[in-house]
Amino acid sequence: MKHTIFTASVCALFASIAAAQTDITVAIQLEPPNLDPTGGAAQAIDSVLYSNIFEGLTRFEGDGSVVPGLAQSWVISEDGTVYTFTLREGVTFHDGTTMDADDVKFSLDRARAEDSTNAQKGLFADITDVTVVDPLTVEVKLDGPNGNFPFNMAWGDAVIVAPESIENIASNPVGTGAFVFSDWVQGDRLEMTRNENYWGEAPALESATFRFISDATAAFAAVMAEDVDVFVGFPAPENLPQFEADPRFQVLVGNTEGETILSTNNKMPPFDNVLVRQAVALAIDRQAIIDGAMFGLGTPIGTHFAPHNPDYVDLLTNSPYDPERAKALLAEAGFADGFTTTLKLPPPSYARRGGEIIASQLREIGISAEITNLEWAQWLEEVFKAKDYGLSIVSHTEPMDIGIYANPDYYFQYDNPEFQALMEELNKTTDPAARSALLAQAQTIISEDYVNGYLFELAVATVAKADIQGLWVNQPTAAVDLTGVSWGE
């Protein structure tokens, strides 16, 4: 009898443990400065909210493909200038209000408005009109054909929001996603719970907590102690072999869309001189940065384009490591004795560690780069908004975002009418071969103009408990999509 009771107790215990595995704690390095993906540039906003809280007309899958989101289908006019989206029926926002064509119009008009703070206004620049046909049909007119439009609508900057909840979106995000925002303890964590009224397939997880751990040592300690279940973008790659050897964990290493660049203020003297920018590019030993800052994780790039993209052009020979040539270029530009500039670094390890290495490399050619370490909100204010910097290091994690070089007001302030015209032509081109040729031209122009120092494509390392399933290996956009994540049996 005692044996039977003991067996029943053990079974009950295991059943309760299994039932308990419907929550998850995910750590990431950067905390969002706010919770509005349509009003800010910080990658961390999408990392937490993309697909989990907010959804767009289309969405990215983990393999990079674009699939229907809140739009179940769309029709393109014969001339390629009108997209008619059919929305899913029965979709509600987390506050219970209905998501319909009026919300799509509101979201797209808000994103493209003159006073919009959307970080990627270029995604909406060719929209001339948004018309509500009926509650489940919306017509978007463009100023020319754009075969890339469904791709553009999958970005986190293009998610659908509602006028009823927009006022407090930065601190209380109300979306249509599989999880509902619950709480945000700034400096520590953000919590969300399963959306029981979700229109799509219900997630396996009942709740999720995102923790923000910026320090690499603290990140290692949190994972080893199993205080977190997953760390996406683990900031200390030198520790990965230790996790790989530990059966408690799995290590996933994938690609991102993150072109890591030595961002250069093209309007600030002396960087308004292409010879100076070229000298900087030739002073950089990419492999030393990859090895020293990333412990070998990363792929060298010679332009702003992902090497895994089939349209990537290898332009590394435009900026080989050649410090003697760099010194000669500086002298030719009138800076034989070098100069002093700022190097403002955001928190990620690739920036802080890489910045020390780059500063040392620049010293070898006579450039003194004075390092200032900034928190993410400071970086967005000083560098991205105010453009108050000489050099910086950042990964641009948005997918295929070479179009940012066509915006002269973008923070690195590159103003090239030839490039701008090329991007306009690209947007109007639907033939795949013609698009590939235009993208090759675009990559070559910015490489030969040495707009920025092109360093490496950022790899993403995820350390997770061994029995967690459904995590993205690659990051086709900056997202920690939990909609398909579950605990194994």
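Numbering follows the first chain given and starts at 1. This is a predicted model, so every value here is computed, not measured. So that the term is clear: the rigid core is the largest set of C-alpha atoms that superpose within 1.5 Å between two forms. First, how it differs from the form predicted in complex with the partner chain.
- Domain assignment between the two forms: Asp23 and Gln250 are placed in one and the same rigid part, by better superposition fit of each C-alpha.
- Relative to the larger rigid part, the smaller one turns by 24 degrees between the two forms, according to C-alpha superpositions.
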Contents of the next structure:
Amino acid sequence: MKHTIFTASVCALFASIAAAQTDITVAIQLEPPNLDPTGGAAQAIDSVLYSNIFEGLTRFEGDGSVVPGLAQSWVISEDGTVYTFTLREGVTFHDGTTMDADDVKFSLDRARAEDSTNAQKGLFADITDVTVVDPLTVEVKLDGPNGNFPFNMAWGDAVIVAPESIENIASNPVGTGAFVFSDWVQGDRLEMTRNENYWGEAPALESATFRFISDATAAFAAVMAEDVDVFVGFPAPENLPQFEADPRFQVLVGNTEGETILSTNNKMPPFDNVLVRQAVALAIDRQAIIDGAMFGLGTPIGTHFAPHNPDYVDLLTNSPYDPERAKALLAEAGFADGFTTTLKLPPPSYARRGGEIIASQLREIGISAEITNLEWAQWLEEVFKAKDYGLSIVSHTEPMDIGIYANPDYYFQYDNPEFQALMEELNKTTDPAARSALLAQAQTIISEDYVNGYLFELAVATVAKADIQGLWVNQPTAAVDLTGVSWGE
Amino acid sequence: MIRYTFGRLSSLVISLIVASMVIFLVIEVIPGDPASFMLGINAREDTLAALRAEMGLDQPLVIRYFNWVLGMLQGDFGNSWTYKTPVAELINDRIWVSLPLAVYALLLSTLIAFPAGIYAASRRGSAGDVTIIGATQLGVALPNFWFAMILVLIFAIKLRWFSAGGFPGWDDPLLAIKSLTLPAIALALPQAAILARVMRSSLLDMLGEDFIRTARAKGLTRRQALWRHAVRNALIPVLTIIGLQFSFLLAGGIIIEQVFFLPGLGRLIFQSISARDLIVVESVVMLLVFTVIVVNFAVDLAYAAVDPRLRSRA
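Okay, that's the form predicted on its own, but what's the structure of the form predicted in complex with the partner chain?
Below: every chain and molecule of the assembly, starting with the one above.
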């Protein structure tokens, strides 16, 4: 009997030691330039802060669905133009001040103000007025119905901030989330601790450290040496099989919202001819690109839409790999001998490696694509702003961004009134079934117009210690949400 | 001496002015708009304009140049656009990684190179000499980042003696030094190889000089002549190389800082260039140029103090 008790207590002791790990070290590739999610586009800001430190009226779940956040519920007026949000009670910011309707009004007004530097100001463009009804009720008036509004409010750029702490938000973020910012050693690490006054379910972790490791070799070494517990967005897919074979680690491969496309300048001859664009689309062997550039990670897409979205339509049949037909189409368009164009590539490896493969596939049908490697800042200047390019490869990572095809000044320069009208209708529609039908139609139009070469949905690989649970597999938005993460036994 | 010093000083000031202009111009003409980089592809034109105004980018180039220079003269390096903190603070944080790393690497390289070079020169043609020549040949040829990766593979991943990278801060000095050890070795080995070769050949030159023969004729043993006369004189070119290496180690650790993800000056420059945080790049590069020019100035003065002929030539 004594023996049993002894064994039991030893077991209990070990169990308590095993359960004692409540800190975690998470690595991501890029360091956030500052800690203000409402003032810059850098994804790394959201990766660290989203849902951990800052929360919005609504929030994304790991599967991409939008759930209530600081707003407990909302009511939409008959005509779809007024959203009345009911806020959660008893929510405080990390500095102890209360989160109420005034803070919501402040945050939304700040984001849409004339001098706002919000990178996604478009999310707030249709707000005409924000009214505080009582401390827990906010009324948001829109200039027209917008079924997407709760989705827009889930973005990291739409988080609720307080006027009391806004001045130093870039270096000392004060939010309402489950973790409190504690320290940032620029260039090395950022630390946060559990918010003991959190309104929701308390996270299992007591503290978390983010580290920033951009070099692929260093990333491999850091995980292998167990310097970090989790690496979200592991930069070297070629190393993943080694981690999969190692019992110390688990590898999670999920989808992002990144449609990786062969961007095409629709106004630059000969790409203004749909036959040429179709020929390019048929010349592309997607699987070869996914295997060659991404070591097999990625889902082929036939249009500009995330394949894991319930509204996705499989349109791969519009552009099967068929170099013979591509050559015939080129001849029909009057380019039997092919032509020369530019292929301008930003730094990520999907673009640089993918570019080499696409250039050789295009050469098969007689198109000579001259590769130029650009830095991001140069790419934005030359390709995105000046539209001085023929082809480029970019992953468009904003969620649900098919609306960019309705903007004729966007760098694809795709100008189709039919599509633009369709998007306007979509914005006015709040009925889910009707929205699905419109979205399907939109996906089909751009697929059949061969606006861009649709390549694959960018995958994200997470390498973690085997006993960590609750990590996001997919990245519906750039985030490393630690609120549900814990160490197993 | 005063006239010489004054002449050196005015050339120092002119160098700094020219350097500041070149740095500012070269960095400002790099294509890429910092505001659009920060705000990304969904940014609207009015947002970009607001951010440019906030960063002072809407002012003419000449005015921005003078603001920058005047600020620096008062010790104000401006605010980083991306980090939104004073550049001086950023530099201050990073210098306490880069400077100790450079000193550490320099110490290691000297400690390896001096004995190796002296041993090789004193036993010219022996098996030991050949081995050292071979090893240094290899050390000069192999890039330091490759050494770095091999070191990580062996000491961090296999043996787990060190962490693979990162810097814990100076709160615990022993831990800080430990985390700088692998990077310092990786930086030091190629430098040590160069230094050992310079030491060896400089010493061999000296051993062939008349004064060594004179010393030997006076009755000194080979060993005494080597240590008392040859080594001391051979040090002059070696010290020049060490001076150059220090500037290189301070500014040139970019790749090593990437491999070991250390928050140093090199990584700061690297990140700032790709983020188009021009004010940080300009200020850090200016600081490095300033350091090099001032070190050269000090070396010039030291030469003059040692060698009177230089003073009359000024």
